[in-house]
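Single chain ahead, written as C-alpha cells, the form predicted alone.
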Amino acid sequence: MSPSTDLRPNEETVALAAPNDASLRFIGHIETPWNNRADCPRQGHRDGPECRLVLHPVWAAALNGLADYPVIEVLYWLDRSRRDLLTQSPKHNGETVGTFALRSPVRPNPIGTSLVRLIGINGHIVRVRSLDCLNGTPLLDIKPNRCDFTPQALPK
C-alpha cells in the first residue's frame, strides 16, 4: 500500500508531521523469502521457511546465551508500512476497526513482533522459523520468550 492510495471502504487517515521524537538503532536486517506484502503470510507459521536475522557483526557477542531459548521474540521495523491510518478494514472480513485493535503492520509506529523458533546461531547470524515480514526488514531487537525466561528473585 502506498501512503496516498489503496484505502479500503471506511478507512480513515490522519495528516501527520514527519516523525522526529525517537531514535532507534537497527541492529541488522532480516532475510525472508518474501519481497512483497501480497506474498508475506499474515502470521508466521511454526513450520514456515527458514529465515535469517543478520546482525551487524559488532552485536555477535550479544547473542551469547540466546541458544538456551527454543523460542525467541524478534522486534523489527516495518519500514514499508504506511503510518497514517486511524481505522482499518481488514480484507479478510470487511469490518472497520481502530488501528490499535489490530495486529496490522500499518501503525503510527510500525514495530512488528514475532515469536519464532530458534534453529541455530552462527556468528552474527540467527536462523529462525515463524517470521512474517518482508525481506530486508530492519531488525530492532531480539529477546528470549518471556514465558521461557524466569528472572531470579530479588535479594531481601
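Following the display of the form predicted alone, present the structure of the form predicted in complex with another copy of the chain.
No partners, no molecules, just the chain.
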C-alpha cells in the first residue's frame, strides 16, 4: 500500500527534500487484529484485544527485566503515512489545525508512541493490550513507562 496523496479541504503541504538526516533499524513488527486503516480504533483501549510485539530473535536478551513493568511505552513506524502535511482537516470535524497539534499518523517523522499494558513475555515475543496500530507495523523501540521508572537505587 503506498501513502495516500489525497488532500482534504484547507490542508497544506510543504515541499521537502528526501529525508536522510538519520536512519532507523526496525527491531521487529507488531501483530494486531486490524488489517485496514478503517478497522483501527482511533486510540487504544485499556481492555483492547491482545496484540504481539514480535522482535527479531537477536534482540531477545534486550528484554531482560522488562517483565517488572506493568505498563510499557512502544514506538513504531507508521509506514503508510504521507509526511508532507503542514495542516490537516481531520475527518471527524473538518476543522483545520497544524500537524503538531494532532496525534494523526500523518507527520514529518511518522513515529507512533503508545502506552500499553504488558501481559507477558515469551522469548522474543511480548504480549500487550491497548495498541491501536495496523497489523504488520514495524517496531522501533520498547521502554518502561516513564512514570513507573524509578530505579531501585535512587530515592523515590
